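One chain follows as C-alpha cells, the form predicted on its own.
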Amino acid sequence: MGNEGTAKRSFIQWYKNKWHNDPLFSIFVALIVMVILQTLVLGFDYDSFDGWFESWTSNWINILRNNAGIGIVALGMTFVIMTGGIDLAVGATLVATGAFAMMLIDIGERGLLGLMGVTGVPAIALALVLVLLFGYLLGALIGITITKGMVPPFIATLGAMMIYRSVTQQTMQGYNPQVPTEFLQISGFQIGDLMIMPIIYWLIIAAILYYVSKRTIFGRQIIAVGSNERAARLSGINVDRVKLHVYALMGLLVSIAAIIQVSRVGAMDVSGAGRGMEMDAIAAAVVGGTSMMGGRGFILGTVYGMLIIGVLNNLLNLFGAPPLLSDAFKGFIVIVAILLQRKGKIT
C-alpha cells in the first residue's frame, strides 16, 4: 500500500507539473475530454459495433472537413500572432482570392483564362498558381503597410478587411461564374468512399509550418520578433522583412483555404463567405497556446485549438443550441483560455 500511495502522489506530481508547464499537454487533455463528451453525446444504440463505428467516423471526417479551411488559416494566424500581429482581413482576403478563381476558370463568355484560348486541365493550373500568387500579392500589401508605412496591425488589417471584401463585391456584382466540374475535383475527390482531401491539405500544411517553427531560422526568426522587437533588431534580425514575409504566408493560406471552398461548394458568396473566419482563427491559436503578446506559439497547439472548437460547434448543433449563440461559447473558451495561459518550455 505505500508503493501504490507514493506511486499515486508521484503521478498527480506529475500531472500537475506537466498541466502548468506544458501548455500542449494541458490543451490535449482538453480535446481528448471534449471527444470523450461528443462520444457520449453521440450514444451507442446501434445495432453492432461496426454500425456505431461507422457513425463515429463519419461524423469525425465531416468535423474534420467543415473545418479543414479555417484551420489552414488559423495556421497562418499563428505566425502572425507570435510576431505581435494580428489579421482582421482573412475573411475579406479569402472572399477576393475566391472571386478571382471563379473569374479565372469560369466556362461562360466572361471566363478569364477561357478569352485567352486557356481551357481544360491548363486553364485549372495556371488558375491554381495565379490565385496563390494573388492572395501572397495581398497579404504582403498588409506587410508593407504595417513595415514600411508604420501602421498598426489592427488599423492597416481593419482597412484592408473593408477594401478587399468592397472591391470584391462591386467587382462580381451581377456576375455569376460557372465553375468547371474538374475543379471540383480538387476538394471532391474521394478515396475510398471518403471525400478527405481538404483534411489532407490541411495536415501536410500542418506539417510543413511545425517544421518551419522549430527547425528553421525563420521560425526562430518569428519568435524572437514576438519576444521583444528591439532586441531582435540589435541582433541582426531584419524584422522588417519577418514581418511582411509572415503577412505574405498568410495571404497564401487564405488563398488555399479559398481554393479548397470554392472547389467543394462550386462557389462563393462574397457578401457572407469568411465573416467571422478572423476571430475563429484567432480562437483556434489562442486556445493552442498562442500568446497574444507575442512571442509564443504552437502549431500543434493550433491545430488541437482548431478541433476544440469543431467539436464544440458539434456539439451546439447535437444539443440544438440556438446558432446565434455558438459565437457567445467561442468567446467565452477564448476567454477562459486567455486567463489560463501560463509560460512554460515545450520539451
The other form holds:
Amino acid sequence: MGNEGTAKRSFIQWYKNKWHNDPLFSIFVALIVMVILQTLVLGFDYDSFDGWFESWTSNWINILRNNAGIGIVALGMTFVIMTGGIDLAVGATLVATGAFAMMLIDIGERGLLGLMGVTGVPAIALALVLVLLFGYLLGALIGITITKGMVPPFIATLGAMMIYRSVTQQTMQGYNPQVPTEFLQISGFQIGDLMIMPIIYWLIIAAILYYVSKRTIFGRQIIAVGSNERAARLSGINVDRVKLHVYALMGLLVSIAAIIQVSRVGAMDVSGAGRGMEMDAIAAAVVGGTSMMGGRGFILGTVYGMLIIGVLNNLLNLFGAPPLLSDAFKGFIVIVAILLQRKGKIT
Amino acid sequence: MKIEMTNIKKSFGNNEVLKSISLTINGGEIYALLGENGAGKSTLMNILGGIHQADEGAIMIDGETAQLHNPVQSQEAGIAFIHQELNLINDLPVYENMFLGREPKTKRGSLDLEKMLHETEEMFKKMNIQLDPRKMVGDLDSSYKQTIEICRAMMTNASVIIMDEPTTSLTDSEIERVFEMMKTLKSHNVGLIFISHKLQEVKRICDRYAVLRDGVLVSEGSVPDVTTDDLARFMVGHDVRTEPLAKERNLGKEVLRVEELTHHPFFRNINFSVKQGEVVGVTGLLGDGRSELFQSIFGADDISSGKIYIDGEEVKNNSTIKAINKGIAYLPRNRKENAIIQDMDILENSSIATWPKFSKAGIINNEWHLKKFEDLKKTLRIKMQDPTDSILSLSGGNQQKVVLAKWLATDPKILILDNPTQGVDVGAKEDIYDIILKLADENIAVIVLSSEASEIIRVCDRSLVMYQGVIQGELIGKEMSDHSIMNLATGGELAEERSEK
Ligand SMILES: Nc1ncnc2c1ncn2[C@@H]1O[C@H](COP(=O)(O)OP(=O)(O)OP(=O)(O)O)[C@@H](O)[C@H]1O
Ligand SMILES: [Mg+2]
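Okay, that is the form predicted on its own; can I get the form predicted together with the partner chain now?
Then the entire complex follows, led off by the chain already shown.
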C-alpha cells in the first residue's frame, strides 16, 4: 500500500477542501457528471470513432448555440442579482430590441433605414449600433426608475416588462418585416462548415465580463453595493451610478441576444419570444452560485449554470421525456444546486 | 452554575487559534477574558456559545459533559451571548428584537406583542434608557443598538452571560448603568464573562481574570491583586506606554469650517473650524448627534441648512465621492454595518476607497494596493494570514485595523475618525495614537470622535463637547478632564466650569 494509499488520501483531502472552500467547484463537478451522463446516453453505437465524435460534437454545438442568447442574458442577470436586484423585463426587452432591429433593416417598403436611403451593408452596421443603443437605453430607463425613483427592482422591472412588450406588440401589429439575407450572416456565417457564431459571441462576452467582474472598479463595486450598500456609499462609491450601469448593461446584452435571435431565424414572434427568459436567466445565475441576497456571484458559475441547464434539456430530449415536464426538471436542478452550495458554504 | 472548559483546541485551516485552553467560570462572579486582538477570545466564547466546535477538549456544566453543537443548545444550557458585532434585525421594532427566538405567545398562539412591549419598557426603565421600544432598530444609532443587545441578554434569565466587548460604543454613563445591572445579576448568582480592552472597566467590575496570548492561557488570577498596567503587560508581553503624548505643533491654515450647520432632528446651528495639523476631539453622550454631524460633512447624509467650507471654498451638492476627492476621509463607527463588506476579501476591504485613484482605464491597480496594504499591515500590526482571505476570518480588532488602513491609504488632508479604536487592544491603541499624531505633524487635520473621555484627553489638542445636537462647549488643552467633559456632555455650562477653576 504505502504510496498509493497516501496518494488516494491526499486526493480525497484536496477534493474535500475544494468542495468546501471553492464555491465554483461543486457546480463544476455537477456539470462534469451531467456531461458524462449525456455522453453515455448518446451511446457509442458508431462504426468508427470519427463517426461517434462527429455526432457528439454536433450535439454539443446544438446545445451551445441554442443557449447562447439566453447565456448572454444570464451573464447580465448575474450582475443585476449581485447588486441585490432582479430584472424581470429581459424577455420584453428582447422583443422590443428585436422588433426595433427588424423595423430598421426591413427591405420591404416600411423599413426605416430603407426609407432614409441607407441600404446594404452600411444599413446593417448602422442598425446594429442603433439596436445596441436602444437596448442600453431601455435598460437605463429601468435603472433610473430604480435609483432616482427609488422603485424596488422587482416592481420597476415588472412594470417595464408589461410596458415594453405591449408597446412592441401594438407597434408590430400586422407588420411583417423582411430581414435581408446579409443580416442572417451575423449568426449564420460558417467557420469551416460549423455554424458557431452565436457561441463565439457568447464566449467573448463571457470572457469580457469575467475580466470586468474580477479586475475593474465597476466589477468590484457591484459586489460592494450588493454586499453592504451603506458601507459602499461610505467608501465613496456612487451606488446609484453602479446600479444604473448594471441595468443599462443588462439592456445592452439583451439587445445582443435579440440580434442573434433575429439573425438566426430571420423573424421574431413578438408575442411569444422571450417569455420565461427572465426565469431561465435567473436559474442559470443561481445554479452558478450567485446569491439572490446580492454580493456574491460568479460569471464563470453562470456559464456553468447555463450549460447544466442546457445539457439537462438535451438529456430530456434524448430520453424522450414529455416536454411539458422539462420545467419540472429544471426546477428540480435549481433547488438541488442550492442545496449543494449550502453544504459547500464556509461558516 | 459552574462551567469548566478543559484542553480546548481549535484550528482554522493551518491557523492554530486555541492551543489547549482550560478555564473555570463560577456562578456569581464576573470573569474577565483578556488578550490582544486575535488572541482567541471570541473563538473560545464561540465554542461555548455553540457557534464553533472545538477540535479537542471538553466542556462541563455543573460537572456534567455538555453538548454544545449549535447556539440553541447553548441557550438551552443557560448561556446567553452578547456578540462582539451587533446582531439585531433592523426591520423589526426594538421590543420584538428583545425577544428574538423566545417570543412569548398568547393563549391563541399568536405573538404576545403587549407583553413584549411591556417587559421591554420595564427593562428600559430599570436601565434608565430613554428610548421608545416601538422604534425600528434600523433607525437607531449603534450605541442604542448595543444597549439593546445587553438588555436582551440580561432579560433571558440565563445562568451565564458572555459579554464580548459589550461597551465599545457606549459612553461612561451608559456603561455605569450596565455595571449596575451586572452587579445585580452577580448577586443573583449569575456568572458573567466579560471581554474588554478597557482595562479600567475590568479593574472596577471584575473578580477574576484570564489572559490569552496567541491561543495560550498566559496568566490567570484575582483582579484585586493586579493593576491595570499589569494586565496590559500580561496581554502584550511588555510594558504599555502610559506617559502623556507630545503635542507641540505649529498649526497651518484653516481647512474645514462649518457655519450654522443643521440637520433636523440630529444637530443644529453647528459652528466650528479646524486647522492643518490640529487634532480636534468631538465627544458627548448617546444622542449627541456627533456621528450624524460628521456623516453630513462627509456627504453621506443631507443637511437642512448651513454651510460647509473646505479650504475656504463652499461645498455644494456634497457626496462621499466629492468629499474623498477633496481630501476628506471618514472612518465610520460601527464597522459591521458601516464599513465591513462581507463578500470581499481583506485586501479589497482595505482598498475600496482608493480604487478610482489608483487604476487605469477602470482597471484596478492591484500591485499598488497590495504594496500599500503590506506597509499599513506592518504599521498597524494586523494579525492575519493571507490578503485574499475573507474579511470575516479576522478578529474584531483586526477588522477595525483594516478599515483604518483603508482610510489611511487615501492620503487625506482631513481625517475624521469616528470611534477609531473600537475593539482595538491596549497596545494597538497606542500605535493608532502615534499614527494620529504623526499625521498631525505632517499638517493633516485630524478629528477624533470618541465616547471615551480618556482617549480625547490623550490625543486631542482641544475638544468640542456636544449635547443633544448642539455644541455645548469647547475645551482647550488643560481644560479637558473627565470632569469637565462629563459636565458639558450632560448639558452643563462652560462658564460655571471655568468659574470653578
Ligand atoms: N472564521 C474564521 N476563519 C478563519 N480564521 C478565524 C476565524 N475566526 C477567527 N479566526 C482567527 O482566529 C484568531 C483569533 O480570533 P478571535 O476572533 O478569537 O480573536 P479575539 O481574541 O476575539 O480578538 P479581538 O480582540 O480582536 O476581538 C485570529 O487570528 C483570527 O484571524
Ligand atoms: Mg473578538
